[in-house]
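Only one chain comes next, encoded as structure tokens, the form predicted alone.
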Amino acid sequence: MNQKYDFTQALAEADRCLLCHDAPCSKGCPANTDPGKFIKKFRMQNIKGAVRTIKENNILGGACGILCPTSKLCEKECASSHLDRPIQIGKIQEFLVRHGRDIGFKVFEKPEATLEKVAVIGAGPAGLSCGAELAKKGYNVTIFEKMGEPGGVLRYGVPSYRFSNEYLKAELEDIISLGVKFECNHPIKEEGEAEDLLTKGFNAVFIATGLWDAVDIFDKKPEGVYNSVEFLSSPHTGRLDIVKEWIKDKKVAVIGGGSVAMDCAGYAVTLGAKDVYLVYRRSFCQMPAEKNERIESLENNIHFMILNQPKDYVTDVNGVVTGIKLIRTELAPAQGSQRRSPLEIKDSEWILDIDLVVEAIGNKAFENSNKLYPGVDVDSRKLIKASLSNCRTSKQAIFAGGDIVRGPSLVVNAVQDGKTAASTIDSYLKQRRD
């Protein structure tokens, strides 16, 4: 697991950056949060507008700093990277906000609310970043969540390992301090209820209620098979106690090649797990998880399953899972850019014994989500349509963000969706009060 830096290291590395007149890094940073300005202004010893810098750029710049993939986005734009390495940005990143806690540095003032409500839908990142942009320019702000704490997927998706609750609770102190209020245990679940706020005293809404219905693998699900969400929420949600149960000493399959798939598998063996696979179809260099977490699952004695197919689970006479199906792949001849795909080779098929599985190959929106808002265009997925450009929907005061528009997405783009509706928001709204 990467360990954090402490102030030596991250100035140390913050030393290496070449000052780049144009940055490009903060070109390759979705929310904006330029870090070309925040490692200046630490290489000058001027910490604490370094921070400012974070926070004001990216409510969450701290949860980004660590949960971000910067090897493919700022990192990967760094000039430093023709000379030895690119700068470990999300590392400074990280350390910047977390040493202007421990200092007990404050970079938001509570502002007066004066101006309209506005409902936010969702307590994930779209909806916090949202929701404290439009506090910082007086707007009262409610955010509703179905579950009992705030966070999303930054709560309910990451484990703890890789993200504490603490420096969840951290970041989440710094909107509340904005005065944004919440109303947990408060889903918005009615036919047009999203839409009827509009209409119980809330001048604008917006929509971020993410993707929590996980994709099914098979059209059947025996017992012992689950997805990534109910897995990885089980501190939250009260069963984590049955999921220790269900891990200690087992042999568990986790289906997937992302970065949830390999939190999974992280967590399975933080669990007791005997032995953890990880399935995947296409290649090692094909997951799509970051290099530095595949190289983490290797170095955590997880076993990768590459080139191997799921076709079907095989169960007892009980209905319970007893391993996996299996048909070996190759990858399709190169052809251009294209990515390379799977081919099923003939009468490969073999079975893994384990006795537990993990579905971890993405989220979808729940099947009747539209009628939350009836007013909304929605496409063929049920993801709601809005332009990224302003956040819009097709319904006027609707606005929309994260990923029940994009699809599934990174967590900073979330934060910049936020920031953008924020703006579209105040735009609207100021037209509306002139």
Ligand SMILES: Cc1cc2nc3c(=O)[nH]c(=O)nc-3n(C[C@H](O)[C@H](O)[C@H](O)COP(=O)(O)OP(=O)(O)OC[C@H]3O[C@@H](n4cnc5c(N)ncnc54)[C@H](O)[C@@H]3O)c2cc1C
The other form holds:
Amino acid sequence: MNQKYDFTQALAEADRCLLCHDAPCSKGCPANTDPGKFIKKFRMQNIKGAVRTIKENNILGGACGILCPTSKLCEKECASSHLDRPIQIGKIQEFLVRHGRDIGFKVFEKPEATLEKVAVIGAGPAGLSCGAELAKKGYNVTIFEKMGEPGGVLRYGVPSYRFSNEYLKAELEDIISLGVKFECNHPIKEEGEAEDLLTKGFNAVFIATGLWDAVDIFDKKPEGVYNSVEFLSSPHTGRLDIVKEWIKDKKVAVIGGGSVAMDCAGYAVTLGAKDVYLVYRRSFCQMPAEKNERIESLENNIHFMILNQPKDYVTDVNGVVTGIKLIRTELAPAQGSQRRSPLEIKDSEWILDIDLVVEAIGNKAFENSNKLYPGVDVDSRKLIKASLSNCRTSKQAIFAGGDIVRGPSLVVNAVQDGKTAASTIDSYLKQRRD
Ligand SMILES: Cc1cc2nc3c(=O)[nH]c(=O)nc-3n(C[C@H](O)[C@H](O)[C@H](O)COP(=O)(O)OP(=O)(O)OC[C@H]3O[C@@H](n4cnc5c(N)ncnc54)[C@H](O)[C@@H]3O)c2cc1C
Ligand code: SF4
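Target state, the form predicted together with the ligand; input state, the form predicted alone:
Everything in the complex follows now, all chains and molecules, and the chain you saw is the first one.
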């Protein structure tokens, strides 16, 4: 597991920074968290200033420090990579946010909410970021959340061994301190309800509902087969003891090769599974999960069943899953720069005996989600059509961002969408006022 920095380690790492004039790392951050600036401040011993830079630019700066795939973002651009290795920006960022809290430093003063009412639907990273930015500007913000507590995937998806609830609570306190109001256990679910908020005293609506329907592998789903959402959210939905009971000393298969599949496999290990298998139809190198996540999974004794395509489930007389019928695959010959696709090998079917399966091949929008906003254009996947440069939808006063617009993405992108939407909503409402 990736160890967190203490003060000495964080400063030693910051001391490696070349203090580039043009700070390419800052350009690599989708949310403009500005690592070039906060690392420089840290180097100058201006620790509160460094924390302020992070949190003012990115209200979920601590979460991003832990969860960002930095090797593809800020650290990819770091000039030190050309000398030896990039500065560990994510770890410095996480340290600074945590240290700021430890010394009791409050970045934000509660602003006066004198401006219009804005509704945000969904308390995941996009909704939280939009709500915080609008509150800072003086808007009266209410976030409607269908679950019992805010956080979205940060609470109900990412396992707590990677991102703890205490950490989330601290990030949320900063947002609450800005005066953002939360209405949890309040799904916006009736036909046209999202748009109706405009007739109920709200002057603009930001939709940030994310993707919460699992993509199924087969039409049938026998007993003992679960999806990643129900599996990973079990600590928060009162089902942890049941899931523990299912998993303990059992053989568990996770189907998928992305970050969510790695999370499910890791979570199964922490719950005491005897053996955990990751079943993936392509090669190890083709797995969408980050390299460090794959290595961590290997170190966690997870068995990689790569180049195996699931064909069907095997069940006992009671209809409970006992195995997965797999067929071995090989990669098609390379054709230019195209990704080599997996080809099934004739007569190579075999059965992997297991006690429980978690399907983790992706999430999609709720089948009927667009009924909440019939006036808003969606695409064939039910994702809301909105411009990433301003988060405007096809309907005036309704804005959208995060995964429900982008498809499965990243926390840092959702944070940026929240910031973009807040800025557009502010311009829109100012214009209306004038
Ligand atoms: C298991 C898992 C692990 C991940 N790990 C990482 C990672 O390590 N790093 C990374 O950068 N990204 C990761 N991601 C992706 C990242 O979490 C998402 O891109 C991000 O959370 C999207 O934010 P969002 O606000 O758009 O949506 P969400 O986080 O999905 O939040 C949407 C919120 O809207 C609420 N909602 C939905 N419908 C309604 C409704 N009708 N009324 C009211 N509320 C509603 C939901 O309950 C939820 O709280 C992971 C995703 C998953 C699933
Ligand atoms: S928010 Fe993420 S991408 Fe941006 S600087 Fe911080 S760790 Fe890097």
